[in-house]
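The data below hold one chain only, encoded as structure tokens and taken in the form predicted alone.
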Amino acid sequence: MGFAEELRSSCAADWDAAVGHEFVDRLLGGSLPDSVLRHYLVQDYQFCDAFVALLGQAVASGPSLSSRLVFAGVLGAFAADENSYFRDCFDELSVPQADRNGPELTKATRDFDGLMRRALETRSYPDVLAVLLVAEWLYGDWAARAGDEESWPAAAKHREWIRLHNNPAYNGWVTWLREEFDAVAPTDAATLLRVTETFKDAVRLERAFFDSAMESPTPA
């Protein structure tokens, strides 16, 4: 069992909680009502600043020229491709420039914005991984239950949010995140027990802000 594999298995109980969420199940079903899914984009969107600098950090602090220039490739279809769901979704939801900017933060979106900033403060390849991994792992795994694209829901701004996490691209990028977390796994104790609560920490966090998508607003 590589490290990456290691750890998830060690919070397995909050990653199958994310993955079956009831907010994934009504996504996937194409029954999330609007209103929840306003509420988690905005709240979603305020981590992309966030996101963007930690991908950053890993093309300056990857251990090669053949990794750096996968995150660099990351970072160009996210600026393409992610950000423009967004706005295509905020622009749909009649969601005003004051919330797409600058909206009151959720305790949810506050902790795991504070968790990326921290990885992002070491400058350290094994963290800035550790948290990217969570992200993007994570979610592939909710993606995945969609199954083919066929029983997908009509609707774009579900459909397109599956998409964006459930596509050839997307699959091998988490692949080989994985292979590279395993690649770099610390050896020395400290950095390993940082990291691994980085991790656990992330995953915690990602079970918790499906959680406050759910409750505020109340879903119908």
Contents of the next structure:
There are 2 protein chains.
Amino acid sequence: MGFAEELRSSCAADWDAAVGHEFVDRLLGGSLPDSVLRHYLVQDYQFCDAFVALLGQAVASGPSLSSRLVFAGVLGAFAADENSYFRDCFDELSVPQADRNGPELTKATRDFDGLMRRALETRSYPDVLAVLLVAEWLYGDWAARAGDEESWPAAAKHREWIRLHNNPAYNGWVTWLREEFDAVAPTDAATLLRVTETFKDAVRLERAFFDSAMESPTPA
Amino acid sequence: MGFAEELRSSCAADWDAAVGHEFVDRLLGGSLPDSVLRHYLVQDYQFCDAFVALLGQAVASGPSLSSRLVFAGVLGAFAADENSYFRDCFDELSVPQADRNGPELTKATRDFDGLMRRALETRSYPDVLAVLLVAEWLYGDWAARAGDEESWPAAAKHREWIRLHNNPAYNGWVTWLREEFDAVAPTDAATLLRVTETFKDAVRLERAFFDSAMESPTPA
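Switch from the form predicted alone, shown above, to the form predicted in complex with a further copy of the same chain and output its structure.
Full complex below, order starting with the chain above.
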């Protein structure tokens, strides 16, 4: 068992609770209330800045040009796409500009943003990877529950969020992240402890983020 | 006069010597010996790793998502292009694999690589920008000497190196870098001194890199 799988197993309760969350059930079933989706996406969108910064730190702290270029490609796709899914959904759900760019952040959002910025500050490749890996792998896991595309919900606001985390390129990226993380598993006790805590915190906060989404003001 | 223009003026002798270098004269005139071009490109290619890392640090250290995304786009183009100019030239000039991936580095190459890695270590956005700006602006300046495309040299190995540094997207990127650098001009004396020295060192080392290219083993 690699380092990534070992850490995931060590926090299986939070991991499984996130992947099997009611939020995901309702998203996959097409019954997620718009008020919940709106609140969730508005909060999730606030991670863009720290997430892009983390990808940049991975380019800067990576061990080789070939590793750096993987993150460079992901950053390029991010820059090119201009968050079209978010923009389309915000338009469809009539999200005012103020809520897109500067909403009041929930505790779950502040906590996850803080975790990303602490990982950024370490400049440590395993710490940066731990956060990126949890975010991407866990999302890949819940999106994999969607199964064949025929069984996906009909509305674009639901199915495109699934597609973003369930497609061959995304799956390849998650696999690469996991192998990269395994390859740089820390050998000194202090770093190992810190990276392990970072990984576990990230999983716990992913679960809390779904919890928070379901507790949004008017969940209908 | 902005900070960028002020610093450029303060080291005009090195700047002008690089932009008006015999290497550039012969490149633009199509008379650059293959042995010189080969040596120059083999050494220049060794900067890819530190340069990509610096772009990543700019993403990580940038002041806003919009700034981060500019560098993300440049990184994406870098990842997508896979250095096709270098590969094509290396093939045409019969550069063996060992010289592409692990040549003996000249002092000029080691010095510039060291400068980039020191800027990376600072994590300071103005320091990172200073090196990127000099590298890109100075190259834009010499390539601008090529004038209209009709007057460019005929061989792809010469004209494509000009085109990479003389096209609307490249010019826009250099202008953006200059304005970004002006906007983050340091106000405290210590940082101002360090960034100024970094800028000047970069210009001096760009000139030294062209000098070194003309002193290559068999300049013909």
